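The chain below stands alone and is given as structure tokens, in the form predicted alone.
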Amino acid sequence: MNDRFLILACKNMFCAVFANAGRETPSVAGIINPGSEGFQKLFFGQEEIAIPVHSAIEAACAAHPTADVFINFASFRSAAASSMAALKQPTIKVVAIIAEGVPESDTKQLIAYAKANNKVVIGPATVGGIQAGAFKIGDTAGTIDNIIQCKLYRPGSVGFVSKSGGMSNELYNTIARVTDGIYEGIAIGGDVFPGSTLSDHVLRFNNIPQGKINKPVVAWVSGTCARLFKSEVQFGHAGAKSGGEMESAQAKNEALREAGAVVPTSFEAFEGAIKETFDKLAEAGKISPVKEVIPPQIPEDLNTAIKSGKVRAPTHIISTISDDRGEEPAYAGVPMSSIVEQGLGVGDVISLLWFKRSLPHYCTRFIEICIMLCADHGPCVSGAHNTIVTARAGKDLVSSLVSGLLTIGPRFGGAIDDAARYFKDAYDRGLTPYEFVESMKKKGIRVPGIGHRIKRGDNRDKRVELLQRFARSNFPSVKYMEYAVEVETYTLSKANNLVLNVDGAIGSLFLDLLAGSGMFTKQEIDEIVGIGYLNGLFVLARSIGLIGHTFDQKRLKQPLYRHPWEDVLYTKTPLPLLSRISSPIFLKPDQ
């Protein structure tokens, strides 16, 4: 047998890999989970490795030939049929099945094909076996710490064989106390029909290169009091019977000693006989007790170390906003529950997440008004355009939101930051609505939150009315807003067209949000409107209304859009650059 084998996964379910003292390379040579491929990250000692993760029993045997043992993890629904798959490929010797509660009749299947092709069952109902300082197969032997206790990152000179996997861990740990320690132990399952016995082992064990003796045995069958029960009973792993005395533990222990095994008289006694065995077995020289090494150190997890206060680590993100560690995620400090049972609303969760403290009622109201009003300005708009062209090309409700979000910007949607940042800089200058809109004309800059396309002086828009109705009523301040308007005075004196916009209304608006609640400083003014704040507020609407554009395309079926040729402007003027071309310029056929 090899020392690399291949595991059938299932649901992330496989052993570590554990770095055995002198051991240079992984004894997992791949990882077999149906449907899926890549690599597995794992450790190895310090180093961190890729083990390959294969989609298919026959893939993953072509790929690593030389891994003759298979360790199944599957459940005992699909153990059989994958465990027989394994035993029919040629490079597999042995087959561990750590399911319990596999059908006898498959289970008797695997068994009589295993025979008949000399290839071994290990379980089913197995804890798997360990090859102490080479590699192990399934859960036994524990955790690092037990191996190590347990002196099993070394080989020995003791064979063990149990049908118990908890039975297996106690005894590892009595045999390391008390001789040199295992050099192979294997748990064959508790199930009724194990794919391999306790004397399959045994022989096997007499006939292992290290010492070709007739070895001692030093057994015991559990399940003495069995007999004192008056209906048959049978005692988990134990195999022993109450229902003839041939089939009583006692019977059996006495048939083990008749044919020159070591029985103790009980359970307790069974770790004086084994260290009587194997003292006499070293003083007459059959054996040279296995001389202790320095067991491989091995690096302690990250996470566990944090725990424990061993180790510090630096961490790679910083989160203020939300912490999801407890019972359930926290807004800013606020349990989610505590949000819902006050029955606090979308404007109250953007007020956490967004500004970090819980805001007056009026400004959460404002922030929900903002955000229905801003939800959507219909079809014609950039954005809902852009989303109803892709939306009636085939994509999907992501692709179809997105694009249209990409049309936000200075000219569409996104000037209530600008708006804010201008407004605010000019009112705190002292500057006059005429040279404030002067100051900008010189710069060539346009003044964000003026204008707009189709509402006028004699027409004005509806949102930005309800917007300054609400904040007369409940803010405590709106100089801002009241310095917008003085603006729009001004500006509509030059066209009828330059009327505040709802980006400028939001934008002042929520200056004297910020300001009147007097729950920010003048630095957490500028930065909330340098950083994107009040944008911010303008796309969460606007996803609103993008999102049902796309829906409404898919419900309507609508097919792909093209846009029609009498709404295209086609000019045969030359371009500049091509006027000044005097040579011709010859194109292949295919350019």
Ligand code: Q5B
Contents of the next structure:
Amino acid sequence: MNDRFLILACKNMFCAVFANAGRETPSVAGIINPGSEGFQKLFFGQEEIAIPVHSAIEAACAAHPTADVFINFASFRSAAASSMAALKQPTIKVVAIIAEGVPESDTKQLIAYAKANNKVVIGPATVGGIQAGAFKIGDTAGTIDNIIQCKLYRPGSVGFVSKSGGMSNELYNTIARVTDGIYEGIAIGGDVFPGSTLSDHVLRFNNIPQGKINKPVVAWVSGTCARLFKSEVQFGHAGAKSGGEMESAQAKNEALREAGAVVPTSFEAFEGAIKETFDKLAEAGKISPVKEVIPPQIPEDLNTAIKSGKVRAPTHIISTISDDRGEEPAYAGVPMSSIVEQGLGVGDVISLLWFKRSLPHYCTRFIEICIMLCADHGPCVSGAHNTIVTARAGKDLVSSLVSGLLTIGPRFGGAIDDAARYFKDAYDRGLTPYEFVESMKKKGIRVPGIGHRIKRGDNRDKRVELLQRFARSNFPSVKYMEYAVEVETYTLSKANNLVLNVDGAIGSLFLDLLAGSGMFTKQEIDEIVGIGYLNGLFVLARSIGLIGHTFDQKRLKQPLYRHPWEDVLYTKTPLPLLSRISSPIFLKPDQ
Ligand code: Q5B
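Cool, the form predicted alone is there; where's the form predicted in complex with ligand Q5B?
Below, the chain from earlier opens the complete complex, with every other chain and molecule after it.
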């Protein structure tokens, strides 16, 4: 077996597979949980790690091409189909099926496919297996206490294979008592048709480099008591029948003895036979019993144990963008010094912290241009006005800044994400500008990214022109932006103020950046647009201006702001009447 797994989790269940004693990296590459994606937090030794969760087997295998063992925890209803899907992945070499009750016809198909394609199936109905000190599959060996008791935290010299999970645990204990312990143990599963057989694994053990068998085999077939019963006996497993004479435990033990295995006279003598065989091999120098190591301690009082590093405690936060624990902080894995030495800028830092990757220079430059162009737009816009009023009320920098930032939203500055969403949807669905704008009108939604309070068709927004010019000369494609321009041409034919505004320009051009840079998958683009990253550009940029306005007011020692009475319409007229005033009814003079 290799040491990287993919696990198919069944609902409400996850089985951690760390029997870690000396590993530096986890054995689990990823988890497949149909219908959900993200990360699963798990303990690895003392610390928690985030294991990726994939919604499909194919995606998981593509993401982890070095993982070649697939552990299937799916129920008996879906274990066969998912195991077959896993076997069909070129990267998967071993599939372990935990479920009991998989239809025999399905199992036969899995076995045939595995054989034809030189792959291995362990199970179905297996409790799993263990490579001592490296990893375990499923529930094999039980609790941490039992693992330590059975010395499974480090490899010994004995290979073990059994049909039964219960007998496996029994024998792990026995072997630990009389030898230097298990090297690898496998339960092949109790079904009539196991994916791999006892002899498959014995032969495989023979090829493990740490000592070859022509290694002696010590074997025992339980069930010799069956003869005491008058009828056929089945011992627990579907595959443990003792029917005719040839199938009796006695006959199997005899056959093993004849084939050269060490077979005791009873189960009680099994331990002695194992001990004797092991001692002989050690005396003959054919194996060197492993040096004992101190196993990890069982957790005690939490605080003391945490201090002494004996137990682990779950974290409450998961973070993937930065780390300040090393010698120097790192953004998305890139150390500060490297950022400074390479002469990177704010655009690069944003690409690392927001998009978790280093974007090409033209992209980071575009981000920086957006920030520069949106840093301020004078004292009269909503955000600056609020900041100025707050600063003049004597409030501190953060309050004044936040007061301005809180105005950013669907009408003011915060239309970039919606512009990107609507333009992307309309373009991807092949809507003409006419169809798009009119469908928005029908829904009563103003087109985000279109319209401005002071900019007009004959007084365009210079910022929009600058962004478009940069993108046309640097972006591989500007298809979304050109679509937005076509939309603008149509809206301008309706009213002169319905220009493509700075939010619409950034929204459409960011779609072009994401799609054209080749740095994002389709799924990632959908996620960025869905989550809404892009208003962040305006928030970040305008913070610069709002901070400036705060300082400006304080420097000028401006007094408390009070809005002039003259600028307010004071009326006691109820609102319904107001609407009548705005639409007066004129009577003809002769009426
Ligand atoms: N009409 C921006 O409206 C504004 C329409 C529309 C279809 C539209 C409006 C709007 C979408 C949101 C958006 C970002 C509220 C703007 C920014 C940053 C800034 C700010 C600065 C900076 C302006 C007149 C007639 C009405 C409306 C129709 C208007 N917009 N139809 N789609 N998008 N845009 N926001 O001038 O028939 O008479 O009822 O919501 O993109 O915030 O500098 O100031 O850097 O700080 O008040 O640049 O366009 O127009 O409300 O009088 O409407 O046009 O339905 O038609 P206005 P209204 P009708 S950039």
